[in-house]
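The form predicted alone is given below as one chain in structure tokens.
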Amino acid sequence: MKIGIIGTGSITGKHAQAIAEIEGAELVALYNPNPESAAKAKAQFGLLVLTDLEEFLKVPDMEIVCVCTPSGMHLEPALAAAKAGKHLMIEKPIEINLKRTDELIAACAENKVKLAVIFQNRFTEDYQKLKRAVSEGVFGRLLMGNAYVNWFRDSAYYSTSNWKGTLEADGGGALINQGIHTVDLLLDLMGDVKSVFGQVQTTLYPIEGEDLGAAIVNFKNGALGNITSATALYPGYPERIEIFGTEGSAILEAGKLTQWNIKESSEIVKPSQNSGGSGASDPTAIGHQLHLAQWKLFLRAIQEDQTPVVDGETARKSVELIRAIYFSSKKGKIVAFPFEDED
């Protein structure tokens, strides 16, 4: 299956590594409208790199397009690819607001192409174990689920980028860029949201988006939850998920189970080695193995005409919650779900 990638930033390398390790898959072309960036990518990857999107979408036999542009620039190239009949793999978040998200999802449905969104942290061995346990009721009735992404980025992270932390291209800051991975896991474990109250602040950096955010979540199943997400908390600590139920609890830290306590059980859970790394203080400190796992499942979904593991509707949920947190902070009130975006 021939694959093309739109965008040539740092995350493109992770996808290229993953695709190279899949038998029956081939990365055939890249696209970047900037001639200088395209030339650098050609030297780096040794592939066909095009600066014209229409020409890129006409590369012979290319079936799949992966979108790796800045978050708020996913929609337009994705629409063009869907209309050209290409299946789509999109880096998180699917888009930066619900209007753009819904337009993208509708276009894929209309053109009968598969849509998947990268949330690779779902594919660590320990997260899969935690997910199974929650689904099987091992922890009993869920009481609380917490997601903490207390990370740090130095000032250069924002000052050397023309899009990070901007509302137009990033959609915000620490929540929608860094925190969304862990928010996605929390929603996958705890289920749908009933309401949220949140606050965001810009405390350390001269950016449009937030570098500090917190929220209290009421889930439909009656459980409570806490979310924190930041890029201003030195030195940055591994992201953390906490699950508490009537029969036990567990903590997942940087993709590894560090606590596992079930009533009347002597089971000892040792953290696996396959965590994928943490971007707590360095955004490049992740491997490509989890991207590889999601790519394999996506290709299988195409071949077997199945719904991808993280499809558009699933990926929409984390955007809805984060947008609701932003709205809650702006209005100073609790926001009920389903949330209707103001943009």
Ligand SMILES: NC(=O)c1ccc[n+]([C@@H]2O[C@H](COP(=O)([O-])OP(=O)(O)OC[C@H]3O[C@@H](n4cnc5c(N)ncnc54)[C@H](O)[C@@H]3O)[C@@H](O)[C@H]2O)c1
The other form holds:
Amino acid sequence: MKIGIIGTGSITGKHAQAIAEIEGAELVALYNPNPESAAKAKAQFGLLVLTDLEEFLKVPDMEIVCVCTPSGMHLEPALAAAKAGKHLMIEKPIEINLKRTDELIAACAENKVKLAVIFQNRFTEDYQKLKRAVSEGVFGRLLMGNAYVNWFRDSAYYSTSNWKGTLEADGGGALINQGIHTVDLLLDLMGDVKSVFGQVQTTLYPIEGEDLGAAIVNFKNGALGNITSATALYPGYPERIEIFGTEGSAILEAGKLTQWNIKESSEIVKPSQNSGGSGASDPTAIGHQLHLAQWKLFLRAIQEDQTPVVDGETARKSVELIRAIYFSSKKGKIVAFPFEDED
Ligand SMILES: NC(=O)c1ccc[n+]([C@@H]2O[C@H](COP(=O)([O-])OP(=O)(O)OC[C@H]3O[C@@H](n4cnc5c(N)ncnc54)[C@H](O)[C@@H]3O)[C@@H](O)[C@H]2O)c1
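Let me have the form predicted together with the ligand next, following on from the form predicted alone.
Now the full complex is given, and it begins with the chain already shown.
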């Protein structure tokens, strides 16, 4: 299966590494409209790099396109690719607001192409164990689920990027860019949200989006939850998910189970070796193995005509929650779900 990638920045290399390890898959072309960036990518990847989107979409037999542009610039290239009949793998977040997200999902449905959104942290061995246990009711009735992303980025992280922390291209800051991975896991474990109260602020950096955010979530299943997400908390600690139920509790840190306590069970769970790393202090400190796991499943879903893991509707949920937190913070009010954007 031939694959092309749109955007040639820092995350593109992880996709290239992952695709190179899949038998029967081949990365055939890259697209970047900026001639300088395209030349740099050609030198880096040694592949065909096109600066014209129409030409890129005509590369023979290219069935799948992966979108790695800044978050608020996923929609336009994705629409063109969907219209050209390409299946789409999009980097997180699917888009930066619900209107753009819905447009993207609708275009894929209309053009009958598959859509998956990268949330690679779903694929650590320990997360999968936690998810299975929650689904099987091992923790009993869920009482509380927390997601903490107390991370740190230095000022150069923002000052050297033309889009990170901007409202137009990042959609905000720590929540929509960094925290969304863990918010996605929390929603996957705890289910849908009934209401949320959020507060966000910009504390350390001269950015439009937040570098500090917190929220209290009321889940439909009756459980409560806390979310924190930050890029201002030195030195940055591994992201953590806590699940508490009537029959037991578990804590997952940076993709590894560090606590597992089930009533009347003596099972001792040791953290697995392979967690994929944490971007707590350094965004480049993640491997490509989890992207590889999601790519393999996506290719299988295409071959078997199945719904991909983390499809558009699933990826929409974390955008909905984060947009609701922003709205709640702006209005100083609890926000009920389903939430629809104002703008
Ligand atoms: N899954 C993860 O852990 C992870 C990690 C980092 C980034 N990301 C996501 O990947 C996306 C890209 O992030 P990044 O860190 O690689 O950013 P980046 O700034 O390093 O790269 C963005 C790339 O897109 C190109 N670009 C900009 N506008 C374009 C357009 N209209 N058409 C084609 N190319 C265009 C830029 O020239 C650059 O090559 C973001 O959505 C981000 O949230 C995901």
